[in-house]
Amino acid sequence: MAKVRGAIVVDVEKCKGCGVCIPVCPTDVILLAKDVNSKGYTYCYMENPEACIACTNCAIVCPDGVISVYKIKVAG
């Protein structure tokens, strides 16, 4: 049977690094990357995509819905 993962599309152009969505993970994931966007924000990015749950709790309260969720099937 497969298992389900989640993950996440950050629209980085858009993203204006403000990290709501970084306290709001229960398992993590997130966190600002160090680079800038062309606009010159950091933004936000999967740094541990393995324990994504898609709860869309980022998504929710990102102010820009900058945010996509995905549930995943993966082999297991």
Given for the second form:
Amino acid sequence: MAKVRGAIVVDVEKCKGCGVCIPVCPTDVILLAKDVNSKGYTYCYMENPEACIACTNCAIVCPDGVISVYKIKVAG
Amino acid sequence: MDIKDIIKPENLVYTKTKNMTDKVLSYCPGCGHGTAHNITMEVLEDMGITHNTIGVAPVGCSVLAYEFMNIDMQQAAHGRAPAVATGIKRVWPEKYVFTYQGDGDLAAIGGNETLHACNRGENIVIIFVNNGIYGMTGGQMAPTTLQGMQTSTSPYGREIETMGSPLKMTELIAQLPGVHFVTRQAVHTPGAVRKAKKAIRKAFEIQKEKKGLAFVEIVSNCNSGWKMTPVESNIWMVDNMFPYFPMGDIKVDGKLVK
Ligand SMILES: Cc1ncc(C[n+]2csc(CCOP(=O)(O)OP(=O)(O)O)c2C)c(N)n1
Ligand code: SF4
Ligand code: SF4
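Let's compare: the form predicted on its own is above, so bring in the form predicted in complex with its partner chain.
Every chain and every other molecule in the complex is listed next, the one we just looked at coming first.
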């Protein structure tokens, strides 16, 4: 059966670290970094990249539209 | 499998619509205004009416909506967006015209304009972002502020005897015959965002069919004004705003459903 793998790309400089994308991820992929961007905001990153299912939940609730989502089907 | 094999242009399933500019939004982190902008612009893209639509920006935090929405826009004086939209639509009836307004703009200083544009049944879309407070000016009480809610001008909480009840502008205008479609939505979860986007799409379809005014309220957060973190403010909104401003359609096809 084909399995889905996903990945997100966060525009780190435009992320405001609001965190609203974190609770909406069904597979707990996202966390806020300890680091900050040039504006001083913490930003999101994939803590568990292999768990991403490309559902786009995070991207559509991101007020700043800084998440892009990618998806592939893998045999397995 | 390497992440690099997934992150390729041909595998892209979601990115910000080109109908939004690349400017960094002036909104506070986590503010629902950004999401409301995004889905409104996605609807125009989906309907293929990007180049045929004129938006009217309000006064309030979304005063700069014209910087972010990559379409033809006009900014109106405080509360006057429905009047400006009326003028644009009447001069240019073949254009899609919408206003985007906060609750201070639409329900306080612009209460009169809103009521009369709705009563005339102008063939426009009104998108009403209700966060129960004046965000831009530092969190003063709005007509929509909840009973007991503390703001900078109701520091002991909104008292009904002296300040009146929170105004349900959306239920009020739904009574008017010229208004064809009225709904209340939110943008705090993926499910809510998808529903709100469908409602905005329906509103523009109604304008296409020249059926009258379509009014979409979006109950939203103002985490800065409410003095909460963004995630806390969304929870507070569900617990406190939704019981008083319940989600769902209020008028469909010109008939009250609630
Ligand atoms: C004629 C006039 N009166 C008052 C103001 C000050 N003012 C600016 S924004 C605002 C309220 C905005 O609140 P709201 O519409 O709820 O939008 P939000 O900022 O919460 O999105 C006020 C009173 C103004 N700019 N112009
Ligand atoms: S919702 Fe968007 S802006 Fe907020 S933390 Fe997540 S990626 Fe950053
Ligand atoms: S003050 Fe409130 S409404 Fe304005 S941008 Fe900040 S959170 Fe949004």
